[in-house]
Structures are given as C-alpha cells and as structure tokens.
Amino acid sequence: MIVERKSVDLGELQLDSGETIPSATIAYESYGELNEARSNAILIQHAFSGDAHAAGVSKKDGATGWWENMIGPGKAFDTDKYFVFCSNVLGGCSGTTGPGSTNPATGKPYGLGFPFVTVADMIRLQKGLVEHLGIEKLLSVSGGSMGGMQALQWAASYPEMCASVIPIASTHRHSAQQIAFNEVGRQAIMADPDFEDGNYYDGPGPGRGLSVARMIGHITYMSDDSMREKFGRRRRQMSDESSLFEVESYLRHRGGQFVGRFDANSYIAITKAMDTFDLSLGHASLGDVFEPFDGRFLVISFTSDWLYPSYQSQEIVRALRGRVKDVAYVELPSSYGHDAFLVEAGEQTEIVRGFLASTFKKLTPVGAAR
C-alpha cells in the first residue's frame, strides 16, 4: 500500500492560551475508503515521536508506517471494512503547524515563540479535519502513549462525535516521574550550546542535546527484561579498537537517527503538552469528566510498562465504571515494556478487531448498507 501525505489549511485556530494561530495547517494519511453512509472512520492518534505515516509504504521515502502491523488490510484496523486516517499533532515537525512553521508576523520560524499548545488544542485543530473530511461522527479514536491521551480529550472534548475509543498504555495525567523524564530531556536540549534560545534554524541546530533527550526517552519506552534479552552486557568492537557495550551502541544510534528527523523545538512544546494534559481538571472528579459521553471504551495496558503503568489506565476504568459506562479492561502480558503497544501485535489485533466489528454493528442499523 503506496501512501502519500495530504495536508490542509483550516485556517484561525484558537488556542486555550488565548492566543491564536492565524493559519492552521495539519498534515494527515488515510487508508481505506468511507462508506456511503461515512460512519466508518477511524482517527489514529500517534504518540509523541510519531507523524501522520501510520501505515502503508510512503511514497516520498519508501518509509514503512510506524503502526503497520496493526493498520491494512484485515489487521486490527482493517482498511478494507473501514477508513482510517491519522494526522500530525499541532507543534509537530511533520507538515502539521509547529515551532519550525514561518510566523507570519516576522517571516521566520516561531522557534520558542510559537504558543503554548495543549491537547486539547491539538484535539481542536484535529476536529477541523474531521470536518473538513465530511465525517460526523467517528466510529473510534484510538493511540497509544501520548495518542491515547488524545483519544481521551475526545471522549472529553467532543463526546458527541466518536461512538468509541480505544487508549492504549495511557493516562489521564502525567505523573511526577513522567514530568521529571520529559524535564530532564528539556534541559539537554537547552544546554546544548547550537540552541540558540530556540533560533537555530539557520546553524546547525542542537544536534547533541536532542540526541541525548532522545536516548533518555527510549530508556524509558523498554523493560529491563527486554534490554537483557536484546543487549545483554555483549560488546561491539569499534574502528579504534576500543569498544562500546551493544546497548551504548544502540541508544546512539536511536539519538542519530531522531536528530534527523525531530525538531528540538517540537520536542519542547509537545512535552510540555503532555505535561500539563490533566484530564480531570477543573472537575470534582474523573467520572465527571465522561458523564456526557454515552459511547463504548476499550482500555488496554502491559504488565512490563514501567512508563505507563497499568494503575493509570486502571485509574481510568474505576471512573468510567462508577458512572456505568460502557468500557472493557485488558492487560496484556508482554516484556516489550511501553515500546509493547507497538510490538505486541498479536492479542491487541484480536481484541481491537473484535471491539470494533461489534461497536460498527451496534450503530449499523439492519439492513444498512455497510
């Protein structure tokens, strides 16, 4: 499957902030087609280092989608039953508006002085696709990480437009250790001298200190069972002779690789996003905020996810039962760690499948063409 990214310019976005993008741009890639009747779309949410290449081959760069194993053709999102797309978050680096996006205002990149983004503005920035795509309403919004806090200021924000969602290794708000890594990963990107205050668009930018923040994240994305099995304490030989432990080796490589393709100021405004995402405030309680919400919810969460434990998804069932929602729980045994939502295609593909096949049913009147 051959995939070529679109993007469209929704125009003023308002912001929580109070400040206001003038021109909204959001880059998104759909697979599938919709149904007559457009009740079969399905809004992918990615993660915090993901984009909008979600599945299929693209055609810019021969890339595979990062959630390819679960998205086409009789996968868990089966593009042959429905029409699935994702786009690129608000401050993304992805086509999506962001910190590297020209400020009309001055003719540069924002850099630092692009607005505070929440998730909730992302999430408004994401219904203007919606409707820009004709879809009244979705039959689910699902993600995994920082894509299922999305899914869940959906059920929040619009719970009128989705009949499902499914969070996967989520929460409704970051913990203290949660900020702490996202902080620590900040900081390395500041201190590295190529920063420039945020203005290095037109230098070498602040390769080091991305990288770092980078290896310090994906330490945190697998088990220590995972790194025993794949790295051990084995050695690689290098070109002086000297050597590296495989793990070394590997967490640079992973820091290279996102220096190429991440903006550093992304990095900053989407964590801080994460970091002040708080479902519940402003609220007496969590179940407060789903009251209005009358669809069905899938939860999911694994045993080794030391980032995401499976308490806060947990946390997020115990609300939606005490106000009698429809929600189903499953933690999956894995010893991927947080990495496990992207790897584990097995029992998830049999679980979304089967969630989604009966919530399209649910709303399928009989005798409706499908």
The other form holds:
Amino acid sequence: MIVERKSVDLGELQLDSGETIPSATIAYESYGELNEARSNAILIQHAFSGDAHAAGVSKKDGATGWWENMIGPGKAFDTDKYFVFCSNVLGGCSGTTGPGSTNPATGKPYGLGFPFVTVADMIRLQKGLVEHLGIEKLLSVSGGSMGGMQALQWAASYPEMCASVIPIASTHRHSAQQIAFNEVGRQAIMADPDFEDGNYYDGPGPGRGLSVARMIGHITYMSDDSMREKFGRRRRQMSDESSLFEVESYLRHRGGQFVGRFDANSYIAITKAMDTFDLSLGHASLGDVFEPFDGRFLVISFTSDWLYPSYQSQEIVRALRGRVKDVAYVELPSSYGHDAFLVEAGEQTEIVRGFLASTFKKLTPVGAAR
Amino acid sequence: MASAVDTAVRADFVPEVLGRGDYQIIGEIVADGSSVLDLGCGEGELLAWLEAQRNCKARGVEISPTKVQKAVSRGLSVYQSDIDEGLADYPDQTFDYVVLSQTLQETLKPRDVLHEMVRVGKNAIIAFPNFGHWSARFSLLTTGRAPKTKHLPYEWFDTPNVHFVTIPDFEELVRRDGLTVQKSFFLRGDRRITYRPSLLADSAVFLISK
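Starting from the form predicted on its own, produce the coordinates for the form predicted in complex with the partner chain.
Next comes the full complex, and the chain you just saw is listed first.
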C-alpha cells in the first residue's frame, strides 16, 4: 500500500488561550474507501512523536507507517471495510501548523512565539478536517498514549460526532511522574547553547539537548524486563576500540535519529499540551465529562506500562461505569512497557476487530450496510 | 410458557451454546430487552446469547484477561475487574438483572457481593453449587476428608472455592438480611428437581430482590 500525505488549509483557528492562528494547515493520510453512507470512518490519533504516516509505505521516502501492524487490509483497523485516516497534531512538525511554520505576521518561523496549544485545540482543528472530508459521525477515534488523550478529548468535545472511542495506554490527565519526565526533556533542550531561545532555525539547532530528551523518553517507553531482554549488559565494539553498552548505543542512535525528524520547539509545545491536559478540569467529576457521550468505549492498558499505568485507564473505566456508559476494558499482559501499544499487535487485533465490527453493526440499520 | 420459536432457540442454546442448566434457567427468567450485568461472565457465552436472542443490553465483568479478550473480540462490552470491587461505581438500580453464575463460592466476601448485586440490580440471579449434596455429605462422613466429588473435584489446598455454601445456608442468609426470594430452581445435572433439593440438587438458581 503506497500512501501519500495530503494537507488542507482550514483557515483561522481559535485557540483555548484566546489567541488565533490565522491560517492553520493540517496534514493527513487516509487508507481504504469511505462508504456511501459515510459511516465507516475511523480516525487514528498518533502519539507524542508520531505523525500522519500511520500505515502503508510512504511514496516520498519508502518508510512504513508507525501502526502498520494494526492498519491495513484484514488487520485490526481493516482498510477493506473501513476508511481509516490519521492527521499530524497541531503544534507538530510533520505538515500540520506548528512552531516551525512561518508566522504570517513576521515572515519567519514562529519558534517559541507559537501560541500555547491544548489537546482540545488539536481536536478543534481535526474536527475541521473531519468536516472537510464530509464525515458527520466517526465510527471510531483511536490512539495510544497521547493519541488516547486526543480520543478522549473527542468524546468530551464532540460527543455526537463519534460512535466509539478506543483510548489505549492513556490517561485523562498526566501524573506528577509523567510531567516530571517531560520537564526533564524540555530542560535538556533549553539547556543546549544552540537553543537560542527557540530561534534556532537559521543555526545548527539544539540537537544535543533534543537527543538527550529523546533518550529519556525511550527509557520511559520500555520496561526493566524488556531492556534486560533487549540489551542486558551486552557491549558493542566501537571503531576506536572502545566499547559501549548496547543500551547506550541504542539510546544514542535513537536520540540522533530523532534530531533529524523532530523540531525541538514542537517537543516543547506538544509536551506542554500533554502536561496541561486535564479532562476533568472545571467539572465536578470525570463522569460529568462523559455524560453527553452516547457511544461505546474500549479501553486498553498493559501490565508492564509504568509510564501510563493501568490505574489511569481504570479511572476512566470507573468514571464511565458511574454513568452507566457502554465500556469494555482489558489489561493486556505484556513485558514491553509503554511501547506495548505499538508492539503487541496480536492481542489488540482480535479485540479491536471485534469491537469495531459490533459497533459498526449496531450503527448500521439492517439492510443498509454496504 | 415458551412459544414454539422460543423452544427451538432454547434447544440450540442449551446444549451447544451454553450446555448448563443454570444458564437455561437464566435465559428463561430474563425478560426481552432488559439490561443485564453478568459477574464472572467468562468468555461471554451467556451475554452473547442474551444480546442476540433476548435483545438485552448486556454487560459483563471478568477477572481473567484472556477471557475478557475473547468476550470483547465477540463484540461484547465486558471489563476486566474483580467482582468484589467491580460493582462499586454503578448507581443504585442500574440493571434489571445482575447475574452471578457458579462464582459466589469463589468470592472473598459473598455477603457483600450479594448486597451489591441487589443494590445495582433490581433483581439478582445467583446460581451456585450445592455443597450439601448427598455425595459431599457421604464423602465427608465415610472418609473424614474434605469432600471431593464429581461436582466438587478440587483438592482442599488447590480449590478456587473459598466459601462452602449449601441451599439452606443461602436461604438463611437471604432471610436474615431481609431479602426476598422471588423464584428458586434446583438442578440435578441439567434436570430440574423439586424433591429434597438440599440433599439431591447439585446446584441451585435463586432470583432475589430487595
């Protein structure tokens, strides 16, 4: 499946902060066909460092999508049955407007002057895309980690526009620990002398800081077990006759790779959006938030995920139970830590496939299905 | 009692889908279109049947992740939780029926579970194995060892059953706590009996309300 990124300018975007972005562009990819009733659309949300390239092989660079094992013909998100699409988040750096985009007021990149954006802002922009595609109601909104936060925000912001929500390894608000790791990442970037207060687009950029931030991120995505299995205390010979632990070499490699594809200002903007995300803020309880939502929930967490532990998913499930909402929940056994949502395709596939099929069936009047 | 169509459905239901006498009775008790919460629902056989044949709003709680996976894979809204804790968040009188089939003896606090069931549900359906069955009594009397029979196959040190309950024991608890028995059924295998159930029934099904 060869895929190509598309993008659409949705015009002015009003932000929660009161500011506006005069011209907001959203980049997306889509797989499969929208049916006549436009009732088979599934919106996939990417995690913090992801992008719109969720599946297939990129026409541009041949890269495979980040959820290739879950999206495609016959897979969990079956593109033979459903129209699946994924967009890059607001504040990102892969085609959607973000700090690296040109500020029309100055003709230069926004940098740190990019307005503060929230997860609700990201969804507001995305709603514009959904409408642009002519979809009135999404069959499902699904994603892991920050993708799950966005899925939850959909249920809260536009409950009448989604028939089901699948938050995976996610939370309705960050814990102190999650904020702490993000803050260390941000500080690593800002401590880099090449950060230049975010105006580094003409210079080398804060590659060292961004790389360290990513290394920390990768530690939190794994588990003690998965690291022991993957690296142990094995060493790798370097060209200069020194040696590195495998885990050191892996983290450096991942850190370096990240610098090539991610903007440090986006790192700051998106992690800030995640940290300030609190779905229950301004409500008496989390249950209140979901009260208007009439669709189905499938919540998934993983046993070894210590970054987004199961108790966070269970809080969501309990809030939904308190409002007698339609919710399925499973805690899948895995040793992969937070990465499990990307890796454990086998078990997720059966669950997601069954959930989507029954949701689609309930949504489609008998005889009208196509 | 049942229409011809119903009987035909039930004929498939009992041996092929469920194969358990207590499920057959539950299928008869539960009214069309009602809401049902099945505690310890396993892979959701009963719920799937209730949803398809009784048009029920079916929900389930199950502690085993592999069983929850199977249940969700067949499209059911089942969530993974411990029964002893899994009901706390529901408002009062949420469901028409709350079902506990062959699991009461495995719960840590069966009395609390029973009370939670009639709080969350307008009716509670409880099916449990009768530990007062003659074979258990005979086994204990003659061997002096913890009963191990066809219906109670476990060794005492390796059994999921933490509360041994007989039919009169259960009736006594229901009475003591001011609950009402709406209906009761006694089974020997998949056959219903009425004669001396506390001795001859290997399992019982009670419909209880507040």
